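Here's a solo chain for you in structure tokens, the form predicted alone.
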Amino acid sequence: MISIAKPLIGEEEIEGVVNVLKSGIIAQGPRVKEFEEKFAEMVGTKHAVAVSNGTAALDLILKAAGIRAGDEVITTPFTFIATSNSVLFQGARPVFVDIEEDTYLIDPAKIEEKITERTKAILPVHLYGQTADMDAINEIAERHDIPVIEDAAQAHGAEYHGRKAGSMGLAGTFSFYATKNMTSGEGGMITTDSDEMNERLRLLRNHGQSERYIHKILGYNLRMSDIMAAIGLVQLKKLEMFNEKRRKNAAFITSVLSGIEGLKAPVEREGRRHIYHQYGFRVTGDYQLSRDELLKKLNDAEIGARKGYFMPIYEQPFYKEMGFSQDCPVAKRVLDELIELPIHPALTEDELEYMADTIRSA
């Protein structure tokens, strides 16, 4: 089976972990500090705060930004559920805005109509490795004096007019889960230029401690370990190579799809650098097979393609029980048409050709 994702772990990562184990400092220590510094440098922010996972990153920045019960946070229904769940963790309510059909990203033209006096943040997701329209989003946010928090969990190294994902709002959040463009096994990072946010995040992740056994606020244990940071440091060095391979693979698959009526490749908007965490293409009504028929042919050929997120978040059972009943018709239609195809940097040329031949023959 050609897997949908495959982490590339080499001898350098193994050596990094072994060195940490030999050092005896295996919890949060010097490797975490180094990882934070180098990740902030890559993103182009003043600070980076490492945490235990990407969901923790979202949770902590929303807490640090003062989101609380009764507040509303505008976000997208077309993403992994952790984004809106993190809003719920605060006792706040996610307000879902529909997406652009060609990019699958939150539609800035539909944000302003959802803003109320309770809106306290806008939380765009840089889905699949392409940044949302941050100029348009920030313009709306500035007009209403609302902070923007970027969910960049799938966008390590993605760019918007020369600016890196995670550098264009109050803060950005990243995940280093095993399937991401770079990994530390688990782990997350929050990037920000705000000294105030940086200080508060460091308290929140470590029991509210300003120094040992001095607790200034209610905090949590959401630290990253030096073992995870050792892997992340090596992966960060390889990130650009990984991303370029993903872009090359995506360009090849797009060239194949462009010659088949009814198959719609993902769009890379002008001025953006898509780093293809996933390659999601659409099977429209102009194609001779349904989405599910094509997906079955791919899976029967041992290609690990899959549906995208099965439904808009507000249709998830838990959300329906909570009374969410919003309607985002573009997100719903795209989800019904979408197939995610393997695009990771471990793919060989033979595997790419095999996927192309399978799609053509189908």
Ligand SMILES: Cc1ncc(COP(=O)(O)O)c(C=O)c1O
Contents of the next structure:
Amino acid sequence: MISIAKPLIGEEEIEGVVNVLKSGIIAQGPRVKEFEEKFAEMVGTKHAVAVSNGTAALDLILKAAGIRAGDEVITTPFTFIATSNSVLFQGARPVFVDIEEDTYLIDPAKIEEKITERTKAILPVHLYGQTADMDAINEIAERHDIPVIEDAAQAHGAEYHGRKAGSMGLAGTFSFYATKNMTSGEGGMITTDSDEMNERLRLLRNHGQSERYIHKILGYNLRMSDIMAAIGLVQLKKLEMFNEKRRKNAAFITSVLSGIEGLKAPVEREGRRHIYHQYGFRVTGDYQLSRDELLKKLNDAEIGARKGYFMPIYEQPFYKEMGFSQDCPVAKRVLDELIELPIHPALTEDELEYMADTIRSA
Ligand SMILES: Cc1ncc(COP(=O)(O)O)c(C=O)c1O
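Right, and the form predicted together with the named molecule of this protein, after the form predicted alone?
Whole complex next, starting from this chain.
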């Protein structure tokens, strides 16, 4: 089976971990600090705060930004559930805005009608590795004086008119889960230019401690360990190479799809650098097979293609129980049309050719 994801771990990562284990400092220590500095440099922010995973990153930045019970946060229904769950963790309510059909990203034209006096943040997701339309989103946010937090869990190194994902709002959050464009096994990071956010995040991730056994605020243990950071540091060095390979793979698959009626490749908007965490294409009504029929052919041919997220988040069982019934028809349709194809940097030329041939002959 050609797998949908494959972490690329080499001797350098192994050596990095062994060195940490031998050093005797295996919890949060100098490697975490170095990883934070190098990651902030890559994103182009003043600060980066490492945490235990991408969900913790979202949870802590929403807490640091003061989101609380009764507030509303605008986001997309086409994302991993952690995005909107992090809003629920605060006792606040996610308000779902529909997506653009060809990029699958939150549609800025539909944001303003959802803003109320309870709206306290906008949380766009740079889904699959392409940045949302940040100029349009920031313009709306500024007019209403609400902060923007970028969920960049899938967008390490993605760009929007020369600016990096995670540098365009109050803060950005990242995940280093095993399948992401760079990994630390598990892990997360929050990037921000705000000294105030930086300070609060550092307290929140470490029991609110300002100094040993002095607890200034209610905090948690959501720290990253030096073992994880050692892997992340090496992966960060390889990120550009990984992303370039993903872009090359994606360009090839897009060229294959463009010759087939009814199959729609994902669109990379002008001025954006998509880093293809996932390659999701649409099987529309003009194609000769249904989405599920094409998917079965791919899976029968040992290609690890799959549906994307099965449904808009508001249709998930426990969201329905909570009474969510927001209607995002574009997200609903695109999710029913979508197939994710393997696009990771470990794919060989032969595997790419084989996927292309299988799609063509289907
Ligand atoms: C868009 C999005 N947000 C948040 C997360 C949460 O990250 P983690 O799995 O590291 O908690 C993920 C990934 O898994 C994600 O894809």
